[in-house]
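Take a look at this single chain, the form predicted on its own, given in structure tokens.
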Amino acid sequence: MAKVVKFGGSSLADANQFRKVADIIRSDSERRYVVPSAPGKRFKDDIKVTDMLYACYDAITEEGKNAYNQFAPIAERFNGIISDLGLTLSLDKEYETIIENFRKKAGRDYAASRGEYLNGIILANYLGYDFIDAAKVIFFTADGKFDDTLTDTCLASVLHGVHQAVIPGFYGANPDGTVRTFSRGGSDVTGSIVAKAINADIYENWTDVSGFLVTDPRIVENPKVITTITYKELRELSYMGATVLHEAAIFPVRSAKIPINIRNTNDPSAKGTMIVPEADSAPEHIITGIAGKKHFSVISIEKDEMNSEIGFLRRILTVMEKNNICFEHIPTGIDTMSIVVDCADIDKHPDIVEKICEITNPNHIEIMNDLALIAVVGRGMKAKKGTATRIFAALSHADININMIDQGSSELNIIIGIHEADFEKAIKVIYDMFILSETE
């Protein structure tokens, strides 16, 4: 039995969270292979170690300032730490290490890789842990993807011999032995491959929340903590902006059916949020939960018989496509459809339209922009009746405008499009009508 455990910056900010840390993997011996991410903020107006190695960098590099003077603060909150646990642990040759390579040059995502590098180094030195370096076990293919078959049998091989170890997240290697990084958040990435890797029995992510929330804490006050979550939800739900998990963290332990646990390093004994494949129970609610985006333009398109003009769809796209613009949704009628895009790629194509009319002549052709969408998401829709009613209600009651309709085969949710000046407010009138009603 193996756990896979990934921390993020805010629980390994300094020593008195890496003692939260080794406290909860200690208390289970099954938690024996940990992914920890670079220090976070210490408080509000602190400066994550990641961003002090970027602008660290650029002042070496093209100011040419003092690498030294320019290094160390970075190495006063490390050695900080290292203090503060009593370690007998000194990180001076790595620092020279790496002061020597950011002079040469050695690339911005080599700079930013080293704070999980010596967070990893320090936290397996505290646990009594292996340290192994992720650039030597994780790898990307010459053009920059993730080499999923490379580091499945790398990291299962090294891993099988190691019963309990530290792999930092966020970065691999190229094939020249270059550093290369995820995108920022990457760390969850790097726990779920570890986790695919050795088939773990679950992989837990702690981070500063107790789980995943119904919707986003910014626009409605304490909302509940969802306890169970499919992998398709999820999905619905990070796609339109929910951020406790990176995107792309989901896809390695999806297709290995290892469940997620969301926990809080500074609340362990919550349970927090089990994103499962597929869930055995019925939910708590009829839906998961409530996530959005702003910013979209929609192209709407007019034509007669549009339905029978074979090709139009594929015309459209093809313009789309040579411009570089994706789309988010189509929803579409006989004579008409929508075309939903980010508003910044209207802005970089402002002929985007003449270029449609040229290859389809349309009746009648207009952008709409400030558009938000929000998705209402949740498997225990499609058994209930009456849900989109309810939704359509509650916005109807709170005198919001819905522009646009746009629901997925698997039932699995709901997509409206409104004017974003009422987005805060149509997001807290579902999760009322939804979670407080059904709660009360």
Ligand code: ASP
Given for the second form:
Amino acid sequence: MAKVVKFGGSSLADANQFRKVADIIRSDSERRYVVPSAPGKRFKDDIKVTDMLYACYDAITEEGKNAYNQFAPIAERFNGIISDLGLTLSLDKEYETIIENFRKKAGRDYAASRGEYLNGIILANYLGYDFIDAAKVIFFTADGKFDDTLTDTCLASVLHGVHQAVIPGFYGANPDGTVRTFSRGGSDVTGSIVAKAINADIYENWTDVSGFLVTDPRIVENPKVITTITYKELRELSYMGATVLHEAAIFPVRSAKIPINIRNTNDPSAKGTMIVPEADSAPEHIITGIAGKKHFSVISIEKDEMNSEIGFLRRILTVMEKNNICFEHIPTGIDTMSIVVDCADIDKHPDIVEKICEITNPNHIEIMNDLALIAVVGRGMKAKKGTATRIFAALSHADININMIDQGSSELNIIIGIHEADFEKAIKVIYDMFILSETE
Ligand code: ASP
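Output block for the form predicted in complex with the named molecule, input the form predicted on its own:
In what comes next, the whole complex appears, and the chain from above leads the way.
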């Protein structure tokens, strides 16, 4: 049995957090493979080590500032952890190499990755686990995509012979051996990759919250924790802006059907959220989560007999493709259709409406900005009648006008477009309707 455990930056921000992490790992002998982030914020206005590294690298390479001086606060951060933990470890040689490589312009990815690298060395030393450099086991292809085949084979064979190891998160190597990072928050992805490679029983992702919340706590006070969520539901929610786990972290474990457990380093007795391939019990509530995003625009097109005009949609999509605009949704009627796109794309291509007109010759076309989308997600909707009615009733009682509705045939979510100004209010009333009223 083996568990892969990933600890985020706030879980490893200082020596005290390291002690909590070590207690968690030592309390379960199956927690054999550990993926750390770089030290995160210790207090609200603190700076994450990753951000310090980016800034340090830029100051040295772009502004020509003194490398030793720039790197000193970073070394101090790591040395503080080492001495507070009472370790005899010295990272001085590592610092020399890093400074040297910064001067040689080894790249911003290399710079950022050193946070996980150094933290991994400290954690391995503290735990008595082997240290495995992620650049030796996690690979990218020449075009910068994650190379799952090569990584799987290599990681599985390396870890096969290692009973307990620390593998730093966030980075791997390009085919030429140089370091490449995942996007920000990418240690979550590393944890998932390691879990898949060793076919772990579970991937525990330890952070500073006790799981996924039904909705954004900045909008709803003290929302409930989701106890179980499926990969599909999570994908819908994280796509719509719910963070906690990196979006791409779902894919490696999902294909191997390995569950993820989101846990809280500061409250290890809380069970957190289980993310599973298929839920084996009925959901606690009809809806599992509510997420949303602002800043969308809708282009609405009306044309007589659009319905029977072959290739109409294709022509519009070709215009979008040529202008490199990604669409979010395309709700259609008989002679009408709407395309929902990111406002930023319209700002970049203010002539897009004109271009669509040229190619489709519509009766009417208009663009509405400041749209917000809210996704109400839940596997429980499928078996239950009246969910949409309840959502619309909640919104109508709150005097919120609905501009768009989109429900996929999987009945996993209902997406509603409303004016941005109603965003927070809409999320609150949907939460009250489905979660609060069912809890009381
Ligand atoms: N340290 C990196 C970041 O701040 C990666 C991570 O923490 O997952 O984005």
